[in-house]
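Just one chain is shown here, as structure tokens, and it is the form predicted alone.
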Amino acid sequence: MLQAVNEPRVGAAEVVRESHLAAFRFMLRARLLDDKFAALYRTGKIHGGVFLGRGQEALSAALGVSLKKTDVFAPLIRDAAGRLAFGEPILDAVRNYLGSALGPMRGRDGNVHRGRPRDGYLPMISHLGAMISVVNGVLFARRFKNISGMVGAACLGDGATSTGAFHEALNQAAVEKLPLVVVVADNQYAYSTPTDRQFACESLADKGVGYGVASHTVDATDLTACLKIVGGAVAQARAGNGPQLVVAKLLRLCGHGEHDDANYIIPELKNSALGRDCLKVAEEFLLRNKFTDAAQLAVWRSETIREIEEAVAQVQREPAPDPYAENWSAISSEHLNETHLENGH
């Protein structure tokens, strides 16, 4: 494991270090931003679902901060600390969860199939394992362009390893040796189902062997451990060794989504070393270490807090699409439609 107080090389402490805190910046951001979901949930104030990515953070946030903005990256539905390392912006966030007509996707979505493709941020199709074969799409048409250097990223759950489109996207990769590397949020359930219920294999690493390729786990609990395996598994990709697989061990520390209050997990996986909260755990490790300290952090809680609100009093004020006048065609044909009209076509 990774030691900042270890670290020979001369700079490379403070590499550690920068490396954490911006981590840690973006896990607490989407736990704040969660929580405020949360809250406009239970007052009525979203329509739809809200999915929260407690005790998922570090594992997503490592992944966002290891990808460049060339990449491409396919989140999923607790990937809030990851979406705002690509770049999303808070505004973006609010906006499609309360249905702005001036969101991402103008309000025409429910909630988390949100993205911009253009930038490499793709919208989730389906948590099922599709997106792993959009995201060899994108590297495929990279790659018929002469574009080297880049590396998609596609998120899924455990119960996404037991579909057919993981296994035909994961051989698919591994044959035509895409700089693939795909991100296992192994949280124990899917949705209520147990892992024991899910695979007889002794580990979902082992699904990534059994196709050539490379596969790691990692304590998902453990920010510096997150950071080290998803960082090196992005850098492997990126350097032309084929599609990763990380395999992530953590618990849900919610339910699958506000919905559901998750009374089916376990007490024992609540009180073992899975069901520690990365976000506590990080914050400890960063006061140990002397990265910062806690009136910093208290800082960094107070302005995120101020810029959800500030961001949430504004979307308030933003019309949602008026379906008389909306242009119900998809965004991009109707791109299209514009410049062929611009053309005299």
Contents of the next structure:
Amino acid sequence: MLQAVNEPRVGAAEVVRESHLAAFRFMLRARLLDDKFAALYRTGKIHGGVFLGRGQEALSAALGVSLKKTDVFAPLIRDAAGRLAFGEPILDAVRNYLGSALGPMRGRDGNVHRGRPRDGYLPMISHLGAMISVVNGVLFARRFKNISGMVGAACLGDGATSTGAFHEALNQAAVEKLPLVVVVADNQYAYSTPTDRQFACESLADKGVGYGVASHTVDATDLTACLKIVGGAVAQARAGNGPQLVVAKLLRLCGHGEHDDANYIIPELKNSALGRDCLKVAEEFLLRNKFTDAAQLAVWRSETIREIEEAVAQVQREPAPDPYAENWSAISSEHLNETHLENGH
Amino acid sequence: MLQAVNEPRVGAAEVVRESHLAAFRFMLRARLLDDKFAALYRTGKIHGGVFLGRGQEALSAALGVSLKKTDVFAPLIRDAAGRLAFGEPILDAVRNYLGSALGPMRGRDGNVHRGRPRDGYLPMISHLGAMISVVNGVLFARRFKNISGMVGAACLGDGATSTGAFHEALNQAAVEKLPLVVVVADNQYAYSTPTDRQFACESLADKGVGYGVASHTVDATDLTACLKIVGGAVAQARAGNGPQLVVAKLLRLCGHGEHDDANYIIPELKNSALGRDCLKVAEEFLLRNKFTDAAQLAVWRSETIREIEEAVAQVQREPAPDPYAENWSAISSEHLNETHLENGH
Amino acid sequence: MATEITYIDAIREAQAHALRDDPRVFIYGQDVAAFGGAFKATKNLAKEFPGRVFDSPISEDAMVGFAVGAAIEGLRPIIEMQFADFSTVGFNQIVNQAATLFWRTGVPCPITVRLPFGGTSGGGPFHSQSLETIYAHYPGLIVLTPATVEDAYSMLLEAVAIDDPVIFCEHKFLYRHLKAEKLPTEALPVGKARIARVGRDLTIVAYSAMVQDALEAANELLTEGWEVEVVDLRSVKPLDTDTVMASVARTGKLLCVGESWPWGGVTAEVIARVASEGYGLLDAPPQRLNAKDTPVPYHPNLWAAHRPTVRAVAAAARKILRS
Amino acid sequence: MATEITYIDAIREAQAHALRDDPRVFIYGQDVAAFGGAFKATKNLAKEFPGRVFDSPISEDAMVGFAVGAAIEGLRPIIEMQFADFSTVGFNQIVNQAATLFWRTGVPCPITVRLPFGGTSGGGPFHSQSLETIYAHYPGLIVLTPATVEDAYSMLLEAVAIDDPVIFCEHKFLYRHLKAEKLPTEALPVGKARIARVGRDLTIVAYSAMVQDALEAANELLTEGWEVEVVDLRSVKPLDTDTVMASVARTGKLLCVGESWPWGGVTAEVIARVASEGYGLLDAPPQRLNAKDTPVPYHPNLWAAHRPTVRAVAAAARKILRS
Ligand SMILES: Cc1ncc(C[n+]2csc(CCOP(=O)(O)OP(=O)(O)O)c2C)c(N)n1
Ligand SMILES: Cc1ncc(C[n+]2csc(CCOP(=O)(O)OP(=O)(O)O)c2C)c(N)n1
Ligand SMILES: [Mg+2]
Ligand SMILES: [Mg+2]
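Cool, the form predicted alone is there; where's the form predicted in complex with a further copy of the same chain?
So here's everything in the complex, that chain up top.
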């Protein structure tokens, strides 16, 4: 797991190499996994939406590798990389998309709505902004139990900063001085809505001061910058310096979901520096700096593809949820279940 | 009505005198009216809560006199002065507190929940922050109808800045570039909650930049400052420079409501400059600058008291709402009324 | 206009019609402008009606508050929620601002809040909810639930014309599932239920997508010799008790079907009214069928079992018919 | 402990008890710490339990989200809404975050949301609402409505112990109106209704403050020779249909009374259940009585007429008894 890259020490160069390679591998795995979901979607194998993190892998992976397993993580829809880096098995992701009864949500919820709350890995509800205060509560509880040194990260997009939930939760974290890191992926659009219909500040990072929260800006097409800035923000939070707001600039390199061809994204943005593919940028960086070589990259790629294919093949043989075996109750207290409601009367 | 004081012109000194006197008279009227409500409350004549603006009159009056009758105004619980300055008759206020059938809310709603929406004077609902987006809608509608030159003002307290509604609405106004002025009375407490449990920024004015909104700070114990800063913000909005955030510093010189003795307000604050009574400060200023004299002040006071007493006497003779004559329907489309629901089945 | 008109087309056309006929109408919501809405309900409208269809930030609370302000000034806003489920974060402005305005001040609040609602396979717990009950429970709102292409069109037009806040529940499953030849020029007014099928043995009361399931169940039962009457409520608030009662008077038997959760709600309200006021008309206990009391599941197998199916409706009907 | 214990005292004592016995319990809400809460339900608790009772910003959405997060970590948060009415801005976190957590993930969500609710004279439209229906309609929540000092105490204690999110509806009118000699050591479990008064002629089902009105009406009717049974539901979700049905089996007649709005809700649910499952037990049409379908009025005259009065309950009962 990454040691904060902005604290050089003996063997710093090696640490930098390691951290880049670790993050890159999660980026690659996420990209290939996303590609597979897109392919499954096109062939009608996935019910409901498919949401990709294409272009956001550097940011998401940098966050994931900056977190420890004992931290708290509330990813959003474009965080396949961060999820993998935080420890999610590919199998969980595949199971959730395909609705396997063995998946983390047992077919009850799907696609990006997955997590393991007991492991500090929170499964998003769809309502944007709603997970941040939940992270606050987890962090508070740990402090209450005298656990220290942990960090909680919550991800969201530019559009989600317009929600009341975001505001209330960031303010709450500031008041409670919680080790929260909010990572905003400003990818220029919320679904089809461009940022000028979403906010009027110069940069979303300008919001920090109004909460009494440190803020950071990062070019999310550049893995090195992400590792430094995101890693730094996580280190700041861990060190007890209160909530941190990271605003990352990038472009969504796909539709909102796979049903969307995103023809509204203007060419100027596609052709700008923001439109670079962080995966390619990182790959070139690794090769240029001889952190690895093309042969190794090819191995990683093919190994991952095999792993993904195997996972998909396995999950496709797994049982679908059985409505007759299903426990149709929304509460855990069995003695409070109403037989009257079980079958909708 | 006040012409913006920060635009000196021929006879500027006279304009300053006039504006101070106009605002002061509303402050005085508000204070005396509030005192009467407090007295009525103590003798059990008012059902429900009584909420005073003591200490907030300079800010509220300055806002009220800066608005034109054709503007939009959404006051909150401590804005008796602003309401009067915006044109609310004392009679409306008294009728609303006493629940008269002839009052603006006809006894259906009470105390500070009053207004005349068709006159741009919006009756608050209790949910803090909820009125700001309504002001936005009114401003938008007027622009849609090609009416220009208007301003909309929404008032709230330090505590209400923690609501999601405040955030969404201020952002919305910024995106739509509406002539909105949000006036935050930072009176150090939200009910009993001190500001350090409410927010962690240095000043609430720091929030402006994160919305792309101009922000202004004012000492609300000083009428002159209020006229200048609030009047200036209103003028900025009117001139088309987008939403304005005014953060006023003061201390609440009463309980949250009249049921509350506010023993939690710390002496340090009471004894600080913030603890000054803006009405006394203004009175001294007027006398010192010979804007008026003590005799005149006494006349204003006694005239107002008589006016208030007359209003109360009149309203006490007015009919209370009659449940049998009441139209127990919540919708205006009579043909869609359900007789089944009229009597709760 | 196309020769085959879907339910979503009808919703688009009704909005185009309203924008054309009434200069006070505008549309505000996430992605409704150039993009034409997540479901394409506002396709091309921003181009056809410049300045009158525009995108909002992801701020449901402020969206509704904004609409109320505009309504106060005499405009007729249509608000699109991207999914009904997200209206929970605009809930307060709907139930406490919009719904109380007229009663408190005498100033009407003619806003239409469009809620793409109801379940679809793969939608999951947060893109499938049926929220008619929570809005109908609060005083001050009109809650509409069109079940046909024609009603989607005429009721949305009427919704915009109504002087009160209307919660317009448009079922996502019907969007592309239902088709009609042409748009109606005449329609039953809001507040009147419709006899979707005549029968003498049993009354099934349904609304929105469940009307289709009720009709299919009725077809199935016909092969067994039962003639089932299907009442489409169209509007759950106001609720046309008279039409329901008249039907029950003819059939003596009642089954009420809804896609929302079982506790409270439309089916409870219908049965309670009939039991209280039409007790003598019944010759068997009235029954109800709803979704199960859990969030709406993601997996198609679970989803299909969560809501009442045609088979479940038919089975429940059979039980009453044989009692 | 005082010799006269009020309903609000009971709520305070239950919280003190929970804090004392269970180190996982904490209280979070506006003004709950040094101030002791708007209604003094947490008086002195911050002092007695340092670090475990603390003030929140005016952020209902974040308050509930925070509680869910703490619950995931095994704590047992009690959230005080200053008034039930303000829970509408925390609605989404309650119904979509707290209520779905267990079903989605298998991880329980033991939070208690205290809602000071119901009407008081002069409260007006935004400090008087009864919201049990909107919470009971959503799957995943337990909704409690204690009607006595004893139940306020024992049910709140049980609420904190329950592994699911509990909406605890405590009636503001009862706060200082009801008194008891001492706190109970034993109690009916949550989920069981209580026969508040035995009678053979008619069953009145009520909950929360309306139980008192029902009992008074029963007294009035006794002078006319009628023996009315009063069932106190205690919990509206789960709803103890068995106890209601058993009572109706004895009396053959049912009136259901609630203080909330008439469309949908507890009274509709109770009547629909009895009509469906206990049809043969009834020898008169079941009836219901609710508040009127408008916001709750401010003026005492209007307020008193808006909710069911003792006189209205008695009148409705008489009508059934004479039918
Ligand atoms: C409260 C709420 N309103 C609306 C939606 C529907 N919705 C889902 S994703 C999305 C756009 C999100 O944009 P952004 O936050 O910028 O994230 P991105 O998709 O660009 O990563 C919208 C409007 C939602 N999920 N929640
Ligand atoms: C959403 C919401 N939550 C809670 C309340 C209850 N409440 C009414 S006034 C108040 C304190 C307001 O404080 P502040 O905004 O600072 O205004 P002040 O009273 O100090 O003028 C609270 C918590 C409310 N009205 N709305
Ligand atoms: Mg985005
Ligand atoms: Mg304050």
